[in-house]
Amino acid sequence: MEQSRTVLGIDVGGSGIKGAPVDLRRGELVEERLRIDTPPGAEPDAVAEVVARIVSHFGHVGGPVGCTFPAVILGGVVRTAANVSEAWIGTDAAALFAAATDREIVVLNDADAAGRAEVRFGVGRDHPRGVLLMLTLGTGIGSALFVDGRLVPNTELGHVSLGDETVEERAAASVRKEKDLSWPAWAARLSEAINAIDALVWPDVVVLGGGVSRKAEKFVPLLDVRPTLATAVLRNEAGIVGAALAAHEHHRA
């Protein structure tokens, strides 16, 4: 295997931080991923320590490291903090992680990373034209918007208002567990969420990802929405793959 096309990707989430080396010729993990619980409060130094542990675990994989983060990211700097400590706002995450790991780190929005992976290696290959929206269903709801395969970064459509709540407060996968909702009850909420976003961006295709996509048969047939629906091919590995892809492309550029 060509080492230059094997890149370490790390996916920082609200509940867990996971990473693995990725073969970017196929968009596949080449080793079992390492997952570590996100530290309580998700403070910058604590998260950086976990990222460093994952990089050290896969220290045999050289080159730049891609890392997702659940926030708006501009030039490596965190600009929002919905599901992590507000201490992140204004923090240069790329510099913080680089100092903790002694590696070049490329940081991008977590849903954008998952979407990039899905467009390159998954469902997006069947939809090269038009407007494609990926929603990652997890602790919150992340969004990645593509027009003819080109990313519109940092859309954060999970924060769209839906009555007195936001889309993610109403219909994130975590809400189903917290409120012990049945699959039909949660599907009704998710339909509301997708329809609210649809009214803003009118996607041709909505790709549903995140860990809950493994159980797509339980809720996707129950959704009542206008756009064509698809289930993410890479599922919960999309963030890792997309992070590695971003690091590789940044380094190559």
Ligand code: BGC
The other form holds:
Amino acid sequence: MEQSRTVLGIDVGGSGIKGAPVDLRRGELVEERLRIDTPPGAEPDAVAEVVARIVSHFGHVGGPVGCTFPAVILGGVVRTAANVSEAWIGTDAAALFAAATDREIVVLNDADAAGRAEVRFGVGRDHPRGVLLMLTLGTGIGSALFVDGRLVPNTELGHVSLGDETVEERAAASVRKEKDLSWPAWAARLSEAINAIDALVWPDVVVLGGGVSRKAEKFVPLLDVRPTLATAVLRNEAGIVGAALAAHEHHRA
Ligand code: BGC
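Let me have the form predicted together with the ligand next, following on from the form predicted on its own.
To see the whole picture, the full complex is given below, headed by that same chain.
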């Protein structure tokens, strides 16, 4: 095995854009991460400028850079815009970020990145076989589906219908805050959401991630669902780690 395998990972989110070099032997950040507020409106050029600032801050880390984005990404191109500016639809994010940074950039969906990190370095190691679904609970609800450890990219299970709403409109972590829901009230919504998704994909394990997973003890015991539940262990760093992993593997392929 190579001695050093450090790759820069960047996680583009609705409120912040965070990056750090990741040691891919251990799945850990090797330097303090840099976080910059997402520019208001999160328009493509403004986001690319922030990505470039993060890349230049960690200019000593060579090689390809991995970058998450909260949308469906096909071949580096953004195809949806649920929680970001519509201007992104059809934008080749990989090309835009490469032009802004003068580096090779691999772009993937944020939940797919978080899931890849969990599968490789986190709770996924306890569940190497079967169907594992990672749900990221944040501004929206992201999903990443794995079969025997292999990702089925760009599942958008946060957009499954739930009555008049979608799963993410009803049960995202942001909804708990906006509506000032109690933990039991939000847990009831999240159970409904997981059950609606379960009826479609019947996962063996559901891994709950996103910032709110730090408070897992407040809501996980209240969930009434069929699949085995697990809490993400990489927490806020999963996106950065998964982005770096994707860049490294893409480069090697
Ligand atoms: C987007 C997904 C994303 C999720 C979490 C959803 O609204 O459609 O692509 O993974 O939010 O950010």
